[in-house]
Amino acid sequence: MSILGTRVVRKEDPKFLTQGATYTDDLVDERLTGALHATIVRSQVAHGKVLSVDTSDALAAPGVVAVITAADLKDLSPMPHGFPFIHESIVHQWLVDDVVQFVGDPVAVVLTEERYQGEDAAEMVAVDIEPLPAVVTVEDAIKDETVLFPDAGSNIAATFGADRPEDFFEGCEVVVTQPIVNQRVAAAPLETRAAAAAWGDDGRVTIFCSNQGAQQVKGQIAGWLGIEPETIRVVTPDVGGGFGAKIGADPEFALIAWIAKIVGRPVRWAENRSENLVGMVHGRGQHQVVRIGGSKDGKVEAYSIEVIQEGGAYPRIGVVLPNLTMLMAPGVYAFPKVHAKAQVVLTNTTSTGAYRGAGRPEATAAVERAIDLFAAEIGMDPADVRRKNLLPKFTEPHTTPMGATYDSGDYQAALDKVLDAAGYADLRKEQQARRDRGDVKQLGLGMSVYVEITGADNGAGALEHAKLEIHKDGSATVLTGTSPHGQGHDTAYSMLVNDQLGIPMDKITVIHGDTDLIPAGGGTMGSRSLQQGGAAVHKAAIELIEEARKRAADILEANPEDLVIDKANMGLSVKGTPGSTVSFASLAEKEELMIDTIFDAGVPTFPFGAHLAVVEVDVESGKAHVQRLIAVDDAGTILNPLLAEGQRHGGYAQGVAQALLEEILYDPDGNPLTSTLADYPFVSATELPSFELVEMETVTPVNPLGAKGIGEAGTIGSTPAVQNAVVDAVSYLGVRHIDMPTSAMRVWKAINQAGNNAGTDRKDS
């Protein structure tokens, strides 16, 4: 019996729950002996010219060894943005001595013997900045009255796609247009960013950092610092969450490594929570205009989305994410015509980057709101409009008008399953009864049907590396180019090896995140790990069996094709000949038994699903509460339901949080208003119901496991479902749309602005 598909408890958890993980800031490593502690002095002004940086008081403070400013980095060129379509004059200074571009821009680094000494000394660095007009909103950015990088000539950093044809909606009986803000949010991982660097006598530097892919970090830092990649070793210890924001290197990592070289001592840095909320890239930040047109019987003929993406002060990954939004614009629907265009603007705010789903949730949220808006306009149930426009079931690849080629899908079945499980018809009756009674707490039903792309080419192709070695004692080691930060790779990959070789999971060690041991790898992002990293491990196990088969055949004097796997004895035996087993361990005793392989998926997969959110909204206060969340998330073959459910639960929580609570805010001068967790709300268990999971598996032909990605599905589906549910709850009062987060204040305002407040309506009913 195969272990695959069973609920295997995570083997990494006992360590995390008892002795604890070893994060970058916890490291005890001889290479870091005598390390200095870095505290970064950041700009408190969003946009301004640096007149002076006075470090004299700080240098006299207890424990201060040095204060590094831009003057100490003259041998280091500014960091290039790396995007060929963005003007070359837009560069990132490591430490600013010219113009600061956001609150949080690094200006100096204080080095102290003890970490606590840095906090006090950093406040003694006097930075004199002459303020310049701050560009905070996308509306102001597009005006170009103040340009962040004057040589670029505009704050519009990039444009993707063409204008919509004038006759695009010609012939449509109904056309609905709606501006939508998919708000900026923070990833807020439990472990904030951290790095440590030490140069060896051999001229190599070891960089420890909290990141989602060591190999990518190595390449980026080498390019930024202008040094040979071979001189860098990147190690990622345990990583406490990333959610996309830890994709790629952070400038601070390279800066710490360079400073360690300057001062000739190891240097450590770990940011606090406030620094994280202004310094780490933010997610989302899209301003969209959706337009949807069709016939009054519910058939959609044309759909358009125009996006303005907040890029923040410096171009990071966020500037390319609108491409994914455009690619996935039509979602699960068979719209005859689809148009998408995007612009990226720079503002005096924190840069934007990837965040759970990274461009795809924005596409789903837009089209799912558009469907609801269209349904409301023509007076149809939104479920019926979806059914009328969903792509029919397909088992052969389907290419959309935007050029995405979906591998397999049955969207209608997903919607039907979730509606049946929810008791949709009865819920609608209860909703009507509450409206008839004029209840203070009204019911809202929101749905979404989604498809996303996982395992896309992340710059290194849709491939992953894996090495599998059997040791003389019968244990095994797996080396993978993926890098977990909570996903459970140790458990998943051990299951795959156990399934093929029979080696007990507790005798299998999974190693990741060390570029000397694993020079090539794609890291963990885009829900790629199982379908590419796991498939690579699976491939390595099969290739190792074939290698072992050749060797065992010589020993047993049998034909290789007559040998079969003997999992009970962890080896190979002659078919029909009990007691003939040659163990993998014995083969390893004679000669190294190791396979180093690459799995190339070639193309991504397209998981899909449907969610239904049931919310209760107090029409007097505007407060919304999620009562139920029923979800189908079809990710193909499920390796371990426990791991998959964990991913789904976490995703739902983040989706609910964005829909109801989370939002990064700035004042008109570019000062962040959400720089502590007292100001920036995130969801807790008390705001969440017990999620209702409906199972569905549609395997993909893209990899031998039949697995698609699951890491981002929960967020992509739940966010628009909850938003739609909140709007649905108060739609009878004349509310058409509410942007996220659907906070109590925002819902209350929408009710009142609709000119049909709850009190009047209840009185009339």
The other form holds:
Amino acid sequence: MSILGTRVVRKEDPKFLTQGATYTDDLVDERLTGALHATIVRSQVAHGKVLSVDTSDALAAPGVVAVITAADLKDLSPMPHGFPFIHESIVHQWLVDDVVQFVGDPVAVVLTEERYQGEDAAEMVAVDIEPLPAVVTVEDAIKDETVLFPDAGSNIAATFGADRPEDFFEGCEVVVTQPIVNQRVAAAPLETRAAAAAWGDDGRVTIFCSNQGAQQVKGQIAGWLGIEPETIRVVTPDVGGGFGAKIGADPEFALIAWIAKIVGRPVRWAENRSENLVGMVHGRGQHQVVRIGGSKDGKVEAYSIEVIQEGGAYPRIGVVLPNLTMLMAPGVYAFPKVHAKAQVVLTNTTSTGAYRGAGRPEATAAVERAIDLFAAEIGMDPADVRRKNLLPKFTEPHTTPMGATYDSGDYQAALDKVLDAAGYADLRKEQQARRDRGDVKQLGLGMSVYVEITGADNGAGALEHAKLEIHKDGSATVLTGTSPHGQGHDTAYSMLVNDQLGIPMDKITVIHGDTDLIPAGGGTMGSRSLQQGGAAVHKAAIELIEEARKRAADILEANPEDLVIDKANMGLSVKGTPGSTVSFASLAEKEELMIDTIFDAGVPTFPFGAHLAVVEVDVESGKAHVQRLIAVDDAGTILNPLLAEGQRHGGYAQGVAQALLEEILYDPDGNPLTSTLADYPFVSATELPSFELVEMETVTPVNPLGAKGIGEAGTIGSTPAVQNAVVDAVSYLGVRHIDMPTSAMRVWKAINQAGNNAGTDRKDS
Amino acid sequence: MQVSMTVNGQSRTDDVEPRLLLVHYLREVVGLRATNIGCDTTSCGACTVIVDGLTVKSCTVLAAQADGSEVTTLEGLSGKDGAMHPVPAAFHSEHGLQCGFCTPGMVMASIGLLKDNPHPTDREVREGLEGNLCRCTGYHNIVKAVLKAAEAGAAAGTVGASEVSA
Ligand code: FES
Ligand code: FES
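Can you return the structure of this protein in the form predicted together with the partner chain rather than the form predicted alone?
All chains and molecules follow, beginning with the one already shown.
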């Protein structure tokens, strides 16, 4: 019986649970012997002209070896942003000596023998900055009164899509318009960023860093520093979470590597949480206006979304994410007309990047809010409006008005399953009873139906590399270009090899995150690992059997096609002659038995699902609590339910957190107000329920495993479900919309506002 | 200054700066790197260890304050035969960890929680672990793991900090 589809507990855990993992800051490596500690001095001003950086006091402090400023980096050109559609004058200085663009912009690096000495000395670097007006909000940014990069002429860095045609909603009986803020949040992996670099006598540098894909880091750093890629080796040890924010190289990694060269000693850097919350890319940060129009019987005719994306100070991955929001704008619905447009603006704040779902949660949140707004306007149950507009089940690819080609889907079934499992009708009765009684604690039911895109094109196409080698002792090594940071690749890929070859799980070693061993790879992002990396491992195992078949046929003097796999004995035997097995190990003993292969799906997959959140809202205080979260997340064939459930749970938590709590805030001068975990409302166990999972598997034809991605689904579905539930709880008071996070204060205000406005006619156009 | 303490059953004396935090002492002086640092505001609990039977956030106490104490970290939990302590064992069977960064602190906090309340409810586990943040698991399986360890401990009488700090 195949091991696939069973709940195999993780191979990687025993080490994690007895000795602890080895994250970048834990490394004890001879290459790092005698490493200096780097402490980055960052701007405390959001926008301003650097007048002077005085390092003399710091240089005299105990343990200080050097203080690096822009003057020491003359040989290094500024960092280009790499986006052809954005003005080329927008460059990123490694260390700023002209204009700082956000609180956190690096100005100097202190190098010390000991960690504490660096923190002391960093405070002694005197940075004199003459403040310029800070551009903090998107409203200010688009006015262009102060332009961050004057040569670019505008803070609007990019525009995607065309204006909405004048007659777009013509013929609609009802049109609802709503501005929506999909707020800026922090990915906040529990392990903050860290890097270490050491140059060898051979002129090569090894860079250790906490990241989701070593190969991408290597390519970027080579380009930024203007050195040959062959001189760089990037190693990602165990990684303590990424959630998208650890995609691609951070400028700090390149800086550390360059400084190590300048000072001629290894250098290591590990940021603290405050530095992380200003220095690492933030997620989301979209300001949307949605418009939805249709007939009073619930049929939607036209949907439009206009987005302004906060890019932050320097263009990072965040500036391209609105494209995904636009692509996925209509979600699961058969809307006849869809319009989407986006602008990206720069502000004097931390740059934005990918965060779990990266562009798709923003699309789903918008359309799922829009459907609820439309339902409220026409007085119909939101479940019924959804049923009227969902795409019917399809097994042949379906292309949307935005040009996405969904591989397979059954959205109606997903919604029905979730509502059945939740006992939707009874919940609605309970809600009515509480309203009738005038309870302080009111019930809210919020649903979302979503489809997302996973395993998207990664620059090198939707392909991934895998190497599989069988050793003389019968053990196996898998090398992969994907890069786990909690997903359990070791277990998943070992299962795939075991399934094909019969080699026991504990005799299989999975290696990742070392560019000398795995030169090409796409990393782990966009929920691509199993469907692309796993499919590559699966393919390698099949090709290895074919290779072994040829060699064993010679030995057994049989036709290759007469040989069958003998998993129990880890080899091949002649059909009907079980005693005749030639083991993989014995073949490896004669000649290296290794397959190096690429799997290219060519296209992404489109996982989907439906969530129902049940919240209780205290209408006196405004406080909302999630009581239940019931979810279908259909990611095609499930390799290991244990791992898939873990991904779902984690996603729900982050989705609930965005809906209820989390938000990065700045004051009007651009000072961050949420730069510690004491200020940033990180979700804890008490705010969450245990989750109720409903299973559904619709295989994809895109890869031989039938698997779609699962890493981001939970977040995408749960965020709008919870937001809709909070609004639903207080909708009987006249509330139609509350922006996230639906904090007690916001809900309380919305209730009071609705009370004040009671009786006024709310007519949208 | 000199500090002496027993770390995972081994006594030692070191010369340290008076301001050295216990977590840095454990990681950099003793060389036990399972205990992690996730914040600088005593918020995340990644650094939780057991000092004289009490769970403490080791980023919040000085090494000097632990002078004369018995300190247990994750590395000190497994038996001499390598057998996993019931709490981490439950984290394993219930898939209570993903990236593993919160895990050492989470395991130590869970041991402390079960010592105070050997038979917690779901809600009590959630409240007991409020000071320990996890970004990966959504806490669902962590709660399950602690409840499972409670059952195992009740049966075998092995889950408690007394044997942990010994
Ligand atoms: S590192 Fe000690 S509580 Fe966060
Ligand atoms: S397992 Fe990653 S933070 Fe908890």
